[in-house]
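For reference, the chain that follows is the form predicted alone, supplied as C-alpha cells.
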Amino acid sequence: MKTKIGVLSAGGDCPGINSAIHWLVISALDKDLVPIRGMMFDILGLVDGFKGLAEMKPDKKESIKRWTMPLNADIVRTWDRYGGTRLGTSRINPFDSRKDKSDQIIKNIKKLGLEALVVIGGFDSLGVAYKLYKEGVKVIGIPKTIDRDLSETEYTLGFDSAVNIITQDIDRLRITAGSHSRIFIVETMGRRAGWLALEGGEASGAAIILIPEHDFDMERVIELLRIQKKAGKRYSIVLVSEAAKPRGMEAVHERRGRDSFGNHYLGGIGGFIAGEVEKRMTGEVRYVALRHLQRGGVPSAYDRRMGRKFGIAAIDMIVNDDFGRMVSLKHGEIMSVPLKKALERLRLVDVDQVL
C-alpha cells in the first residue's frame, strides 16, 4: 500500500523551489529506502497552489488534469535546475473571510486520497499550512521566500539567489551611473525584513543601505551623497527596501489597498528618495526598482543545495510522523520545528547587531 503525498507550491515564486521538488521526489520513490522506512508513496503535485487545490472537481478527469500532475523521477530528473516553479503559485488566502475556500480545500485533499500535503511557502502561505493542519490535514512546510523573514530558520529557499541577482545588477547599473555621473536609487522587495536590501547592498558596496527596521533620515542619506561627491565620486548607488521609509512618516504603497492576507502593497520608496534628492541636489539622479527581477534566473548552488536538503528532510518528517512542523535550517544544521513557533514573529534585522 502506497502513502499518497501532495505538494504544492504557493505565494511569490523564486528559485529553489524545483530543487526541493525535485528531491523530494526522488527521496519519496527510492526504493532502495522502502525496506528502512516500511513505506512506499506516490507523489501528486497540485498545480497553482492552494487556488488549484480551491477550485479542482476531484469527480470530473477534466478537472483532475487541469489542476494535478502526478511526479516521477523522470518528470522531476531536470528541475532542479530551473528557477520559478513548474508546478505553478498562487497568492490567495483560503481563510479570507470574504471568500472562504477552505472547505473546498479540505474535502478536495480528502477526495483526492491525500495522506499527507507538503507545502512550500512563505510567512503567508505556511500560515494557511497551519491552520489546515489545525483542521486536520497533515501538513509538512518548507520555507521559501526571498524576504528570508520566517523565524525558526536561518534559510529559506531562494534568497540567496535573489541577493545574487540584486548583486549583478548593481554591478551593471555601475557601468552606466559612473558613465554619466549619476545618483541610482535602486529599490529591492523585502516587505516589512530588510535582509534582501542589507545583504545585497554589502555584497555590491552599495554607497547607502536603507532598511525597514531603521527610519532614516533624509538630511542625512543628502548629506552623506555630498561627502561622496566633495571625495570625486563620479556616481553613487543608494540601495532601499521597499518598506524603509523616512523618519516621521509612513511607509510608501505603490497603490491602495491590501491582499487577502492583509498587506499592503508596498513600493516606490526608491522613486520618492529620488525626488528628494533631485530636489537637494545638482546634477542627475535615476530610480530603479528592481521588482520581480529578484525572483527570476536560475537557482544558485547554493539554493540547489538547499532545495536537496529541504525536500529530503521533507519526507524524512513525513515517515516519522512529524506533521504540523516545518523543514529548518538552525545552527548548521537540518531539523524541524513546529509551524505554530515559526508564524508567532518575523524574523527581522537586529541594528543594533549590525552596527
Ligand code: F6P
Contents of the next structure:
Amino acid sequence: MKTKIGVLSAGGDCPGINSAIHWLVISALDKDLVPIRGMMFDILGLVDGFKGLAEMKPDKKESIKRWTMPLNADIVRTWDRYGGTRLGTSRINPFDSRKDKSDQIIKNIKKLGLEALVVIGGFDSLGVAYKLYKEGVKVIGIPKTIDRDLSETEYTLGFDSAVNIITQDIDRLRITAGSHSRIFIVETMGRRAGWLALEGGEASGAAIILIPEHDFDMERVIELLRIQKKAGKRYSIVLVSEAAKPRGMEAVHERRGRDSFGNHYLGGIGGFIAGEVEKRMTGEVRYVALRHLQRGGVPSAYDRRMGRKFGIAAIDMIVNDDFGRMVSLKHGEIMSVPLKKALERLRLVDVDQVL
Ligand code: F6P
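Having gone through the form predicted alone, I am curious about the other one (the form predicted together with the ligand); can you provide its structure?
Okay, now the whole complex, with that chain kicking things off.
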C-alpha cells in the first residue's frame, strides 16, 4: 500500500520552493529507500495553494485535473533550477471568518485520500497549516519566505536569492547614481522584519539602512546624507525596508487596504523619503522600489541546497510520524520544530545586536 502525500505552496512565491518539491518527490519515490523506510509513497501536487484545495470538487474529473498534479521524478526533473513555484500559489486565508473555507478543505483532503499534507509556506500559510493540524490533518511545514522572519529556524527558502538580487541591483544603481551624482532611495520588501534591507544593505555597502524594528529619524537621515556629501561622496544609497516607519508618524503606504490575513498592503515609504530629501537638500534624488523583482529569477546555489535538504527532511518526518512540525535549520543542522512554537512570535532583527 502506498501512502498518499499532498504538497502545496502557499503565500508569496520565491526561489527555492521548486527545489524543495523536486527533492521531496525524488526522495519519496526512491525505490532503494523502501526497505529502510518500510513505506512507499504517491505524491500529489496541489495547484494554487489553499485556494485550489478550497475550490476543487474531488468528485469531478475536470476539477481534479484543474487543481491537482500527480508528481513523479520525470515531471520534477528540472524543477530544482527554476524560481517561483511550478504548483502555483495563492494568498487566501481559509479560516477567514467572513468566508470560512476550512471545512471544505478538510473534506477535500479526505476525499483525495491524502494521509499527509506538506505545506511550503511563510508565517501566515504555516498558521493555516497548524490550524488544519489541530483539526486532524497530518501536516508538515517547510519554511519559505524571502522575509526570513519565521522563528525556530535560521533559514527560510528564498532569502538568499532575494539578498543576492538586492545586492546586484544596488551594484547596478551605483553606476547610474555615480554618473549623475544622485541620491538613490531603494526600497526592499520585508513585511515585518528588516532582514532583507539589513543584509542586502550590508552586502552592498549602502550608506544608510532603515528597518521596521527601529523607527527612523528623518532629520538624522538628512544629517547623514549631508555628512556624506561634505566628505566628497558623489552619490549615496539609502536602503529602506517597506515596513520601516518615520519616528512619530503613521506608517506610509501607497495602497490602502489589507489582505485576508489582515496584513496592510505595503510599499511607498521610499517615495516618502525621497520627497523629504528633495525638499531639504540640493541635488537630485531618485526612488526605486525593488518589490517583486526580489522574489523573481532563479534560485541561488544556497536556496537550491536548502530546498534539497528541506524537501528530503519533510519526507523523513512523514516516515517518523513527526506531524504538526516544521523543517528547520538550527546551528547548521536540519531538524524539526513544533509548528506551534515557530508561530508563537516572529523572528525580528535585534537592533541592540546590530553593529
Ligand atoms: O512573501 C513575503 C512578501 O514578499 C513580503 O515581503 C511582502 O510584503 C509581501 O510578500 C508582498 O505580497 P504580495 O506578493 O501579495 O504582493
